[in-house]
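In the block that follows, a single chain appears as structure tokens, in the form predicted on its own.
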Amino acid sequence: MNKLDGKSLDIISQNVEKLKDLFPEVFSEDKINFEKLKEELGSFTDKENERYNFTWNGKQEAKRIAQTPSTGTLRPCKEDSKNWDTTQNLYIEGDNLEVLKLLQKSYHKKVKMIYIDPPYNTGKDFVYKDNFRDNIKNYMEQTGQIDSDGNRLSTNSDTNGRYHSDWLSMMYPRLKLARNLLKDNGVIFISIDEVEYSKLRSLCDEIFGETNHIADLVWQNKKGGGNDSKHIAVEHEYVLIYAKYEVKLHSFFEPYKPEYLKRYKEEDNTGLFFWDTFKRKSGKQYYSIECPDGTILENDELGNPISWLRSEDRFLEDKKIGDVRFFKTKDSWNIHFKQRLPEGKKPRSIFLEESILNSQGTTSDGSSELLNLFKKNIFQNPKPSSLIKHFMTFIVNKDELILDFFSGSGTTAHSVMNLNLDDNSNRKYICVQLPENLDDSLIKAIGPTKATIQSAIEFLEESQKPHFITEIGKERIRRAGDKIKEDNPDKDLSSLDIGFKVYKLDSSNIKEWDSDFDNLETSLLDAVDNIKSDRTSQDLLYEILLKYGLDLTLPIEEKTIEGKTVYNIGFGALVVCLDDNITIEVVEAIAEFIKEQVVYDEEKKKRHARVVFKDKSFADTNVKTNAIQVLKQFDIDEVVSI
């Protein structure tokens, strides 16, 4: 019986296979000769030993880790999360690092849209500190906030003569992981400051490559003030948006404002339209124009040339399917065209007056949002949810998914609820943040900072809840959903998802083979009963549903069969069985039941069926080998055990 596979999706492995698909005589024996490639490769390759490169101390070790695969879980917890049962959306508290590596499987090229606002290095935000050798042990360590020698993390002064790079370092390998989540024709936006915007473009066309660099959008995060500044009051940030392949880019569109809607108040076959002036004061479209009369319109009443708007071969096809319309004038004629409602208007990339984040697009209406949930300032310089919410109107269908893996207050969560009661939709967010201990921060913090963590810090004591960042941004998806509800009592929101399921970081459910031959009889019992003494049914399933790359909002239907319990995810395709003293009669039960729940795909083949067992449940070794011949009577051929 085989074992079920402990660890994230191996990359390297991934890679090599591209490759062996792509250049098949390049490998010899398993293994790459590159020479032959540099061959295949011809003119593309550079033997120059000059060339442009971008690099940093600790680039290497940056790509190690994003290449290492995780032996972590995400464990369940119902009791944090609101409508378990039927909500789509997952907030996870962890490293996102590891987090990322954990949704390899389940959510590879499944995400639309990625935001993030990351740590802007501005040497008092905290940069996560990544342990290379042993990232799950390292996660554990941060949410104490303490490093591997019990000394509490500090911020990434820019007094640290790697203060660029150890920023770099912690960004390249979450990129590199959020890469490869995103559809082939999916985007990711950045907010950044001008401390690392450089060094971002750099590390983002590399990662996401210069082709596919759509724009830098110039935001600005507040208004007023700024005196104190030292040089200049900058009162702007950037957003950088990358496509994952430029060329299965859909077109890029923002909502029209309702007046700039209002002119367009005719309509035929093809769509809205308003009737516009075809002659131009100025321009470069002159032709002359023959009227119904006869008249040729070329000249003005000054004589000058009439410059017309669209170009002459186009005006006669216009006039051909009847998108033109002459009319008389008391001394001439006046010509008329279709000026149809475009597919959408173009997003700008600098949000001036005109711009709809005009009256609620800064720092300070984020938290004025936050305030209005909380009536306490409990959050510093929160995006407003308007900003993201505006970026999802671009490129976001109504059902897909978004993710943001340093949500901090759950402004992106909170955006989505906000868009889908616009139009009636079901996008779905996957929320990841550290838990950052508020204790710790605290003692770090200076000025305003410091006032508002303590704030916050009151908050979750009045609420009883650990003083962790996480908290709040539970909270805030929690009264923000309730909110929009009790805002539109007169509108139908029962199919509004104002859920989330919570899942947490943790090492593995299985235990880990310890050879301590001081202590042999103890390793070889827990050998045996592999599975940790602290862990439930529930947190062993859903690493089963991680390993096995399914999406962790499928429903799972629980049954009784023979006394045990068995879960059912997809309709057979995944029956899983964690009870003990398996007995042949339960599996002959478990495979009729698989049996009923045959689901055939559109050829009519019939769907792959697995079944995993914990590998102490049978009750002896011979049910466990007469199993396997049970389940593949029935056509089952895929038995696993943990």
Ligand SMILES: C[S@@+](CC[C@H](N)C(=O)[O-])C[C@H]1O[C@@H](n2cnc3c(N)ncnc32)[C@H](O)[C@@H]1O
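Numbering follows the first chain given and starts at 1. Rigid core here is just the name for the largest C-alpha set that superposes within 1.5 Å across the two forms. Not measured: the values here are computed from a predicted model. First, how it differs from the form predicted in complex with the named molecule.
- Core-superposed comparison between the two forms: the CA of K338 exceeds or equals a 2 Å shift.
- The Cα position of T295 differs by 2 Å or more between the two forms after fitting on the rigid core.
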Second form
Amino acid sequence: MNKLDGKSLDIISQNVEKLKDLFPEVFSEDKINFEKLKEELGSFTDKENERYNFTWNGKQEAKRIAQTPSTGTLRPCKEDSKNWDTTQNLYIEGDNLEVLKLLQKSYHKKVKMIYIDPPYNTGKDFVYKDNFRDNIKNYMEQTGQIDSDGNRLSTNSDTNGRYHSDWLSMMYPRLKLARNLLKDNGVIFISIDEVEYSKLRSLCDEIFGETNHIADLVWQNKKGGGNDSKHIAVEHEYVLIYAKYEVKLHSFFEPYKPEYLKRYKEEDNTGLFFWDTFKRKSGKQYYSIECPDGTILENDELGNPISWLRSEDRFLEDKKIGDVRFFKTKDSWNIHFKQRLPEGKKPRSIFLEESILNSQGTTSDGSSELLNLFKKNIFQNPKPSSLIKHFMTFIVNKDELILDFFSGSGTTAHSVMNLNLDDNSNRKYICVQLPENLDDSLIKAIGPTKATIQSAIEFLEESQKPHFITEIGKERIRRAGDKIKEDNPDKDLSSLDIGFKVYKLDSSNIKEWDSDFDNLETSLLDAVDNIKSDRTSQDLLYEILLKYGLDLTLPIEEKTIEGKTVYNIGFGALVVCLDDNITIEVVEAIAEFIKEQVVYDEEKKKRHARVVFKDKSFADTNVKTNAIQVLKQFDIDEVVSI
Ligand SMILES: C[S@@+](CC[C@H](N)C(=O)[O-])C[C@H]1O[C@@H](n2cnc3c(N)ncnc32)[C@H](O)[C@@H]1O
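Could you give the coordinates for the form predicted in complex with the named molecule, as opposed to the form predicted on its own above?
First the chain shown before, then all remaining chains and molecules of the complex.
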């Protein structure tokens, strides 16, 4: 029986496979001959010794970190979730680097839009420190989940000699992995202020490619105050936009405001329009037009030639299809044409606070939203949900997936629910957030941030919840969803998804998959019983889903077959039984069940189904060998054990 591969996607091997596909001739004994590769690339090879290069102290290490597969897993947490059985949304607690690695198989090219609002590296915010050797253990230490040598989350102060380098090293692997999750026509929006703007721009040019840069938006995030600034009171931030492949990205359009649409009162088969005057005060299109009674319109009352809005050819075409009308005035004729609603409005690069019609909110609107839900100020500088919602309207269709892997108070989730409410649709989100330990954060915080963290801790204490930011994020999404329903009693919101499934990052459930770098000898001894004693079947089940690259929101049917619990995923495509004492009768009954569910592929001569058992579940090796034979007789494609 084959063993299930326990590692998250190996990015280097994946790249090598892509290269093999393109240039099979440069591979010999599975190694790349770079001289041959250069020959294949001909004049595109750069022969200069000096070239433009963006680098920093630690870049090589950051690259290595991006390429190292994760040894962790995501454990389901139904207690913290909302509408577990029906929701398509995910809330994942953990360091986003490990989480992004774990999502590589299941969400490769599945995400339409990523929005992130990372720590701005102001010197007061936390910048997570990755550890190449054992990042899961490092994560447990940094979030205070296991003891460490005082190596908890630390602020990246601007007196640290590697201030920018550390931040870039943190961002590089995350952006690199996030790009893999974008659809080919996907896009990323990144909020940043002027501290790291220029570095982030260079970093993104490298990771996404300069040609995929769409624009840098300027968002007026606050107004007034700032008189204590030394030179200039800065009232804006940036939002960098990059496409995965610019050529594949659809044009951005902003939806029209109701005020704008008011003019377009008429409608025909082509769409909305209003009748507009064809004659213009000035222009370049001069020609004569014959009216229904033979009158020729060519010169105005003063004898000057009349200028028309459109070319003569276009006018004649429009007349033929009824898009032009003539009507008689007292002594002449007026001509009208159908002014049609353009496909969409082009978004502008500057979002000003004062333009009431276009306001996408300010940071203080973000704070008011949270205040409204919690009656307390419990998160410093959340984004307004209207801003992220506005970005989504440019591009995200009605059932697509949005990812935010620095989700903070959960604003992106709130924005997705609000937009789904507006256009009655079904966009889904994945929010990732570090369980940042607020007690630790409080010690290092200063100014208004200290008071906000203090309030958050008080709130969590009253609610008897652990002092983690993730508790704030989840509660915000729960409250925001309930409020949307409460505020709209007249709408049928039965299909609005206000739920979310919670998963938590942890070390693998399976001992061999969780290589303990410091303690290899005990790890090998432990492997005799390879499942960790504190893990449940549900934990194992979702780890199997991840390793197979399946969606974490897939419905799972739980059945009892011959007294054993069996999980049926995708109508027999994956059947998992994690109970002990598996007998041959159980295997036969499972095989019969698959036979009913999965049709026989005449061409391939098999049933496309996978069956997973625990390695230690079989009474003895005889039963195991027989089990493989039985499943073969039923033409089942793949049998593996963990
Ligand atoms: C600027 S805040 C995001 C605020 C969010 N846009 C909002 O509106 O609430 C950045 C968040 O990223 C989180 N964070 C920092 N490092 C992280 C990591 N390695 N993994 C996941 N989250 C992280 C921080 O805890 C913080 O809450």
